[in-house]
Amino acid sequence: MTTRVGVLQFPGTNCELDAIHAFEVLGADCELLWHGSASLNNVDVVIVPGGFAHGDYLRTGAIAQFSPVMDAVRVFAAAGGPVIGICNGFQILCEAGLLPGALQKNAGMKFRCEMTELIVASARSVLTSDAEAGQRLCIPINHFEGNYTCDAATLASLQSEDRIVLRYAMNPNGSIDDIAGICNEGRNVVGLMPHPERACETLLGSTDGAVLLRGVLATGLRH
């Protein structure tokens, strides 16, 4: 059986085709899901890709959270469906209340586009289920507002509940506790700033992203 991956598309999204290509390379069937649709068309996995949803007007992800498709995503997530938000997608999931905290401008107010080394902090999520805790992965970042922040109580919960799934080996943006990715309490919703879809083929310089995306596909089949 083939995992069906739905990739959301908002006005301003620009990484949807990258995500589709990466998942198809790994053997999935993919479908674009327009933000104005109220249906997810019975997909097994939902990807909220990077870009500038609605131009990032007002605040990154702030407008996208109100799109009709996000109601379907909330229902899907509540039922245990795998939802992955990448870069702008992470920002949208935070704005939509599916993940805690927020993403603010990078330390030094600089746009960062570079390969980064990540440390798998927890293998207990839909994204990291095919990885091992402590494993190091080389995956690129491409963002200006990737500095993850949250209050002290939220950070304590993320730490004690093993919900920090990825950390930067060398923090490029000022994120609290070197956080590169987190998950929800159900471990089926994950947000991360790095782009695993851009690290799935040798031609791109790294195949480490496939480690993460394979875990998502396997979880989608079991859901």
Contents of the next structure:
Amino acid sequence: MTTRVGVLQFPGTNCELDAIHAFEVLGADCELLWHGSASLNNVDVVIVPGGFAHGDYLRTGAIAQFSPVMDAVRVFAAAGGPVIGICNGFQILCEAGLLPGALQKNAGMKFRCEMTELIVASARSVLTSDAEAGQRLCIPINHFEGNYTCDAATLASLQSEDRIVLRYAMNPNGSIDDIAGICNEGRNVVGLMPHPERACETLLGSTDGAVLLRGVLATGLRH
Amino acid sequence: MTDASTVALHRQLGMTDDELDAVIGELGRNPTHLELAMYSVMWSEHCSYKSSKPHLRRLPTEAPWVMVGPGEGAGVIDVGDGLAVAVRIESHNHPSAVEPYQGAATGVGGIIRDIFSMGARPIALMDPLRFGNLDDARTRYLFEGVVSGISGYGNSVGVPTVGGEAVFDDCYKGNPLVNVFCLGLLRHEDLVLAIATGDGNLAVLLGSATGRDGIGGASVLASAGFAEGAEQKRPSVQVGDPFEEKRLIEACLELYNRKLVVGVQDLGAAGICCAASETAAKGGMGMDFDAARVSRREPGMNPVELLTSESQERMLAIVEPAQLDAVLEVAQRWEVRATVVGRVNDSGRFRVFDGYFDAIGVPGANPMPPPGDAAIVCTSDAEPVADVPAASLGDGPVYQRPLARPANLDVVHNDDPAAKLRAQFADGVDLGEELLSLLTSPTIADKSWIFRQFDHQLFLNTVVGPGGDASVLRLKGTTKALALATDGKARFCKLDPRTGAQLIVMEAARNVACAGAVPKALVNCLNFGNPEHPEVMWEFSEVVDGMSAACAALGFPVIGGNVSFYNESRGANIDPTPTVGVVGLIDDLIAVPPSIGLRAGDALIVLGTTQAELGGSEWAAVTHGLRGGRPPQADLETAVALHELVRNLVVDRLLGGLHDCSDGGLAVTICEMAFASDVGFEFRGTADGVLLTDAEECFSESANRVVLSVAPDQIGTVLARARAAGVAAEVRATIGGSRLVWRRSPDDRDPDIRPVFDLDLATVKTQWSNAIPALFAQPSG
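Output block for the form predicted in complex with its partner chain, input the form predicted on its own:
Full complex below, order starting with the chain above.
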């Protein structure tokens, strides 16, 4: 059976075709889900891809959270469906209240597009289920607002509940506790700033992203 | 008969008396205010190429694979597999000098529209940048603003910036150059041209509302008397909206894909006036245009302002009436404003009305008037406010401007830096400090600080990103890939514009060959000073001839370009700065091409010959301020052989790494290779102290050289191939270790003879990497 991946598309999203390409190379069936649609078409996995939804003019993800499709995503997530927010998608999931915390401007006040080394902090999430804790992955980042922050109590619970799933080996953006990705309490909603879809082919310099995306496909089928 | 007020107006608009007479001759009467404004922008240097046109005709523009040559929004070439690429380069120099962030951002936005107006999805940007020295605070402000503007707009609009250049030279202090190259990908059948055909077809304006920004362009209307008061002071630099542009891209691509439009043109210089009249003229048609249908940002705008505004993020689509509803539906889905503003007819005339379409029943509705404006009053017998032959706007005057070889050029040529430098740097002097000053000079220093701010990976095509000789983009669904390089070297052109232009074309083609690609097309951005100075026009003419000769010899055409004149400040012209973008094609990309790094255990082979050629070099001109002499020789025949050789070595996978030898010469090139791979080298010099000194061997910028890293068991093959190709090749270094060592000739093993330089790789690399970031370090605390 093939996992069906739904990739959300807001006006201003720009990584949707890349996400589809990467998942299709891994054997998934993909479809675009327009932000104005209230239905997820019974997909197995929802990807909120990177880009600049609604231009990010107000605050990253601030307008996207109100799109009709996000209500459907909330219902899907509450039922345990796997939802992965990549970059702008992570920002949207935070604004939508599906993940705690927020992403502020990089500490260096510059956009950063570069390869980073990540350490799998927890293998207990839909994103990292095929990886091992402590595993190192080379996956690029591409953001201006990737500096994860949250209050002390939230950080303490993220740490004690093993919900930090990815950390940077060398923190590029000032993110608290070197956080690159976190999951919700149900471990089925994950947000990460790095772009695994950009690291799935040898020609593009790394295949480490496929470790994460394959895990998503496997849990998507089980869901 | 021209009355006094008309004379005053045409001069304010930047037109000569002769040009006004030509307009009167064309119309058979005095022009209206709007007509005069339209002719003044359309016949401006920027839109009409009136000074450059006679020269540009000498460029070679044809090849069997060219689908669209110069004159359209972009040049288009066939790359096989049913695919084509659209390419263009533009300058946004003056806006960036006034407001660096928005100047650069709108430059990016404009060139992207040129590309998707051809039916192509824009997939790559590159930015050749030229600034003054970074020790000047204002230059740092301009540079940082331009980089942020490219990053802010390009990343958000969703087109990756895959390469470019940054060059720093005093001549750009008052007039930086911001050139932007864009490439788009399309299927052959999706090619769209900016042509309005079909009597009764509708012109639909898509995108942003029209404001008073950039009316007529700063140079034409800087002191126009159209409106008294505050509006006059409004900045003439437009403000970019990448989100609007992103939606416009997606909406237009969907319109093409569903074959809902006949033709499309972007709105750039001269705004609606240019787009509407040009599309009509190209189709041999006419157009009635209703200014009342244009969405406005602010109240009180008159037809002159509406027709000549350069508000960003707008496109004009030609639509058959039967498709109008479908077009409006696509626009609505992408939240793109769409209004019927014109109707194509077979009159051959471009007529502008104000409030006429409702009365005669053209479909579509008037936009809501901006707050403060009354509703449009319709009238069925309206007189046009402009009525001109559509073709006449694009058929402006052409000037054969006087040419003059600069009077001091012989003096400059005789002022060769070699003699002075030989006196100062005789063999035996340690050149380590000289090398360090080159490696930390911003033109040569690590540019990661710049390109790290650009998304260079979107669309999953980028096999080789910024920092190499050429950027390599795979074409998904095929075995093919594109290699892209931009280059320019103004100091060579200042010394000898014809040779300089050849050297630039050769370098770009060499960069593309280093990726294993065959060069297929070139676009040029010709940045020059004031064309009314005969020396500038002579430089321009020589550059065109040099570029023509190089393109003809190397076998690829010029498929588009842009001329930017009047790059001068305080009476001083910039050095003549042609920049070029070359597109190469790789037929079968089976793996990532070899990097610019060294491979430990390999031998280092230098292809080509090093001569004492320091004129215009980084070392002579930047490190030592010696700007005279002649540029290196441009041997086109050797270039053809070298490129073929290098391409085949790459394609046949015989190399561990390779790097084009250019700025800073051989020593800098090999150090850059060491930095890319963290592997050192021990080079054996061959300078004889007579024809060539150690310093000249290190820093001379002779053309036609490439440095190779070759596995020991491939050395024989590589040398034999070079011999067969007639290209000089020598094994010159062992590769490995953690030091950068250049042994002195001839006794390279004598422990009493100190090396030319012997430096610690890690230390020097850190200095090279930190040179630019250190200039922009955040204040601590």
